[in-house]
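There is one chain below, alone, in structure tokens, taken in the form predicted on its own.
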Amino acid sequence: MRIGVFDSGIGGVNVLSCLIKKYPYNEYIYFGDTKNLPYGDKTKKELFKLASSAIEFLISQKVEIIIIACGTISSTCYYKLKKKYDIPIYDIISPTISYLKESTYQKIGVIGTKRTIESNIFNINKKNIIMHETPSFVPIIENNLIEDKKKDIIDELKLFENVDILVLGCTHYPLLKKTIEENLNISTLDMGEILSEKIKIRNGSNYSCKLYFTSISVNLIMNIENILQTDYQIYLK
């Protein structure tokens, strides 16, 4: 099966990695719009235009399904995009919301971009939900500054010290998982892992992975190497 995945940058590669582990014998085409990141501070109109461009590129690569591996796009444009295109499109947030609704968690924390938190998409009628914008985290992650900014990250997340689970509501944030869990003793929820468990994809017989980015840097390559423990090819789009 030929599967398309897209995000603003490196975050969706975390989702891609989860999918490859679960369904290793497929052809994966990834598009990362690094030239236009971060997406979290863009208008809905801008996001829809950028997402449409990404989807049309993936369609040109003859993918059979498309996964929106971006919390910001998923929370603002998903239904509009799904209506616009005939190809099956899946978002990253819906499986996590279903999981949370079925869970026994009483106190849930959510971190995400400005647009994701503003969308109120994680307001699932649970009694205690704390939602918090963390716009500085994406640049920190993209520029490999997690260790340098560790104190700032920890300080910003101290309000979540008593939650049952912290939802990483942006696909970049799994790269902060170790820092969060080791320094704040908080359990985290990775939307990519939830998606890969809930989505039903048939396994093919051959593996390939092609990554396309609108800009490529040393930091990007380093992040990909840390995330993807498998073969891939990378291209400038």
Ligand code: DGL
The other form holds:
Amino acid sequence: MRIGVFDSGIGGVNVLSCLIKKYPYNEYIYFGDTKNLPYGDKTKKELFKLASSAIEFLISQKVEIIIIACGTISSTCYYKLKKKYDIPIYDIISPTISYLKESTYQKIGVIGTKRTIESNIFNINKKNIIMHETPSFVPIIENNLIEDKKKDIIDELKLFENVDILVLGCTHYPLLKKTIEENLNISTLDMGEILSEKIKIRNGSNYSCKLYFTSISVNLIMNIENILQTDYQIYLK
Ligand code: DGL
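Please show me the structure of the same protein in the form predicted together with this ligand, now that we have looked at it in the form predicted on its own.
Next comes the full complex, and the chain you just saw is listed first.
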């Protein structure tokens, strides 16, 4: 099966990696809109336009399903996109919401981009939830500055020290998992892992993975190499 996955940049590659682990025999086409990142504080109108271009590119690559590996697009324009296109489209947030609703967690923390937190999508009834936007994290991650900015990251997340679970509500954030778990006593939840557990995809017989980015940097290549432990090709779109 040919599967399309997209995000603003490296974040969705975390999701892609979870999908490849769970469903190794498929053809993956990834689109990362690095030229236009961060998506996190763009208007809904801008996000809808950018997501439409990403989807149209993936459709032109003959994908059979599309996964929105971006919390920001999922929380702001998923239903509008689903209505616009005939192809099956899945968002990254719904599986995590279902998982949280079924869980026994009492106190939940959520971090995400400005638009995701603002959308209130994680506001699940009957749960004690602390939501916090962390707009500085995406540039830190994309520019490989996690080690340099470690203290700022830890300080910003101290308010979550007594939650049962911290939801990484932006797909870039699993790259902070190590820093968080080593320096703060907080367990994290990765939306890509939940999605790949819950989604039902037909397995094909061949593996391939092509990644298209609207701009390519050394940091991007290094980040991809750290995340994907399989063969892949990178292209400039
Ligand atoms: N990784 C995306 C998300 O999950 C986009 C982050 C950004 O570009 O600001 O929200």
